[in-house]
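This document starts with one chain, in the form predicted alone, laid out as structure tokens.
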Amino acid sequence: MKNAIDFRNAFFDNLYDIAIKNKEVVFITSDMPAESLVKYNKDFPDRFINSRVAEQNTVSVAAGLALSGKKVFIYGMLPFVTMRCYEQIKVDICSMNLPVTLIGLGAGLSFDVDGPTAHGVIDIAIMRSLPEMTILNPSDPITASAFAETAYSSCTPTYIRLHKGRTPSIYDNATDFSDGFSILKNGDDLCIITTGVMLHTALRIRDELKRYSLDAGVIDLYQLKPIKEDLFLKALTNHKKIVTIEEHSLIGGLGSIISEIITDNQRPISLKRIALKDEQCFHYGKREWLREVYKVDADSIVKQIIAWEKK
């Protein structure tokens, strides 16, 4: 893939630069590698800890380090960083509102052939239930890099979902991500709201919908919590139809977030949620094939949008 960059390298390269200037940065990995971590470990061995496969203990260690004034980053496979450690995150980090950043690798179906235990498809639902938690979901290497700085600057718990793999950049380095979302395309007929790496699919879907004389806008919601509701609602002002697409369970993810915002603010907007069905993902296979199976690939989504438009 031309000009594609690994999300991990984009994030950790920027974190390395931050660590050069800020000696309070401590990095803990649960036996998860990354190319960019090699130089971090080499140059900051006293600020690099491999806790091995002991994620729950890792969270408690991170809490202790944070209480001593350190800026701690935890890195591991997404399901293990979130679901396995949920109680420790809630009690040890969030209850004391500590500035610990959790980095989960493998958003959505990133770990495709590794099967259901490796899929990150319900984490948004559980992590957004924690009152103190900020959730960031980068959609390209530029956002991944920028969120290293965002997390470092935060004084509260932060969770970052990293896509496992390479993609081209959509944004440029001068982009301001402080609003929590970006309007990439305007459209007269409907608006597609997406998050994470599914943004690339959303842009392809927009082009395909033109063949059906449908003009779709595209919004990338990369900060899933907290959301600047007044600003976000302003972006939805001219839209009467919204489609959310995500590589996450239909329960508690992006579609739920948008539904709550629309309902709580009594906006007269029709909403179509497209996501993984409320069922276990027991299939094994490459990511594109899995997307086809679960009807979240570009072709399947286009068909669902067309059918919804005809009602």
Second form
Amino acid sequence: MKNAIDFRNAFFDNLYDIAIKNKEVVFITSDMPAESLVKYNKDFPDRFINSRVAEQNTVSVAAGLALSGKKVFIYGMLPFVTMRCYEQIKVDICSMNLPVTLIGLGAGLSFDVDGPTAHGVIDIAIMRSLPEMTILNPSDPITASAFAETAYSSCTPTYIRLHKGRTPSIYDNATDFSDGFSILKNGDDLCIITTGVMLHTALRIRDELKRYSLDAGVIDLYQLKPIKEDLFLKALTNHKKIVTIEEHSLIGGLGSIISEIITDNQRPISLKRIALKDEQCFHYGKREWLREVYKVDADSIVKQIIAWEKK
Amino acid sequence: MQEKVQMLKKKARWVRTKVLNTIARLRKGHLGGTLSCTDLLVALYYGKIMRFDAANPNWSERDRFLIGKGHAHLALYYIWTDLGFFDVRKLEEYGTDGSSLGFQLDRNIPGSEYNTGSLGHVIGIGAGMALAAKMDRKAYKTIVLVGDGECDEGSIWEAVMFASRYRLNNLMTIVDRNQATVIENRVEDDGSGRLEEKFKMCGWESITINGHSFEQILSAFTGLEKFNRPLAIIADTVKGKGASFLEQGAKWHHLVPSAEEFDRVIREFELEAET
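Could you give the coordinates for the form predicted together with the partner chain, as opposed to the form predicted alone above?
Entire complex below, previous chain first.
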């Protein structure tokens, strides 16, 4: 992939620049390495903590630091910085509304062959039920980099889902992400709403649908919580059909979010939710192959959209 | 010293009486675990162990105090109002609809550093505060109080090992070892009995004291500067301490005495005060 950048490098390089200027930034990893963290560790040894394989304590320590005026960034495997320490997140960080950012590596099926313990496919469901939590789901290296700044500027808890791997950039550096979503394409027949790296798939699907004379719009919802609902509803005006595409469980993720917004606002919109089946994945293979298994690859999604469109 | 101990005993009796009266009035509360750590709390706040400014509870140089067993909140409410952290009249709301004082501590209450209610978090939070003090070269110490039942939580030991690795000699943990949880009394040879050893094995300084002896509590907090590791103080206590019939371990975790039993306790206190 030409010009493809790893999400971790994009995020941590920007965080490094932020940490140079802001001495209250403290970084804690639960024994999780990243290429771009080496210089952080070298240049700020006093503000780089390896809390080792103890995620519950990692979150409590972060809360103690934040209560003492620090801006804390926690980094670890996505399931372990969310589910393993969920109660610590709820009580120690959220209930006291502290400026702590959780960075989970391995959104969706990033860790393809590692089985359900490593997959990040139910985290949106649980993290969005925390009242104080902001959830950011970058879709390319530009958003990943920008969200380091968003998280630093925030005075409240933030959760960032990082895809593991390189992708090309979709946005340019000057993009303003403060609305929480971007309309990438307008379309007359239907609107695809997606989040995270599935945006790349959604754009391919849009091109493919043209062959079937279907004009699909594409919206990237990278801030999953909170959502600027008025603004978002405005973006949905004129759409009668919406398809949500995500690499997350059908329960509690993007499809659920959109379904709730449509229902709560009594919008006459048909919704098709395309997501992972409600099961723990014990299939082992490459990520693209797993997507085929779960029918969330571009070809399978096109087929599902066409079948649904005809109804 | 003797004078100071007498003053502390008097304060502790006053706190116990207040707690008992309140729980008897509301017919609801956690007597056993509150009375077991009352002497420890009184020593911390009235024995000059902790530096604080009641008029400015968020004073940046204050010593931090975190309690894991929030069930003991009522003793702290009385101590805090007595010291002037907040108005004693606020306590009249306690137990009524809309009260700003709950049956657990939250950080909106002046004096409280943390939202209690879930066990096993405070040593980790305290370690974060102690680490921040090191980073910022601040002199405050962080004191954490947990129950021995609480030490069954795995997160406690994650935090204990972390604090030892970062040599947080500005962190102290008191274990209120009352040897009883909600439904059972603990025995010597299970987890509670060997806490001093466990903390030592994890790299802490560790001592055992009588948690109802003010001399021993005060002495545990002297000469802290000689340590280069965190300190665990295993305080042997009695659940329900202060009233003979309450001192039966697990039974009085959250049972409330009858009116007759309550009168008996108050009489015991009065007798004790006279002697």
